[in-house]
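As structure tokens, one chain now follows by itself in the form predicted on its own.
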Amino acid sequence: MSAQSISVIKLSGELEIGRRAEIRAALHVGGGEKAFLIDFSEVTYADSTAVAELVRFHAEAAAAGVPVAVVIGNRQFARLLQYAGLGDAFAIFDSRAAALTFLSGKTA
């Protein structure tokens, strides 16, 4: 799979309840996507709203058979997923390059 066939969704800043509609609109499977790279590398804070929307999106993508990789740069957000018991539910990476390599191998 080439990088051009991977849909990239990038969110930044604080992902909290006040941005729920924006997060939900961004994390959407429209149909026809081959893979998703969710880039949270510039997220400075995330609460349970972001986790809930990520879980919803992941289920939607899995139902469509579309692989997802998540890039998380903020340790607080990564810990939040671990504490919620979701650390193994997602393909989480520290870098965009590693996530792209993973997705390229998923549909090669």
Contents of the next structure:
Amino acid sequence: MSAQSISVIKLSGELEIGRRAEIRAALHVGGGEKAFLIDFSEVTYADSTAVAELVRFHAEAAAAGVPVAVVIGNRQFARLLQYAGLGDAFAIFDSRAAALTFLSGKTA
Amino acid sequence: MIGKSELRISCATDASRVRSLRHALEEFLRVFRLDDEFVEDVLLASGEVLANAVEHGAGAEGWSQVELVARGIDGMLAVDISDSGRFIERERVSGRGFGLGIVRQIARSVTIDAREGTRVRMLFDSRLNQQT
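Next block: the form predicted in complex with the partner chain, after the form predicted on its own:
Below: every chain and molecule of the assembly, starting with the one above.
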């Protein structure tokens, strides 16, 4: 799979309840996507609003048979997923390159 | 040490205010040079309770106010968040499912007083996390 066929969704800053509508709109399975790379590398804070939307999105993508890789560069976000009991629920990477390698392998 | 210092803020429950309250709490905590991870966890737990208040904190007459108080109690950090809504009902209808579980993992204790509105008291063991 080429990088061009991977849909990249990037969110940055603080992902909390005040941005729920924006997060929900961004994490959207439109149909026809081959793979998703969710780039949270520039997120500085996240709460359960982001977790809930990520869980919903991940389920929608799984139902459509589309692999998802998540890039997280913030230890607070990583710890949040652990607290939510979701530390192993997603394919999480600390760089885009690693996520792209994963997605290439999933769809080769 | 936090000592007798106290942060007390109240405002209308509005999603746009949650961030401001959290930032104010962060500025208060940073003064005491607490461990970064500890501060992040306190902010996360407090943010979850604040978000819950914003979502379901309005009283029967639509009155909507949230108050955050942070202070030291017996060497621990106490964060009280009060609003006019009913906690049990909001948990039932929330559907988000993660918030309170996250709070309980972070705080040493969580007490919910729902007799008049809702007051959530979180105690954090700041002594164990304080930088030397």
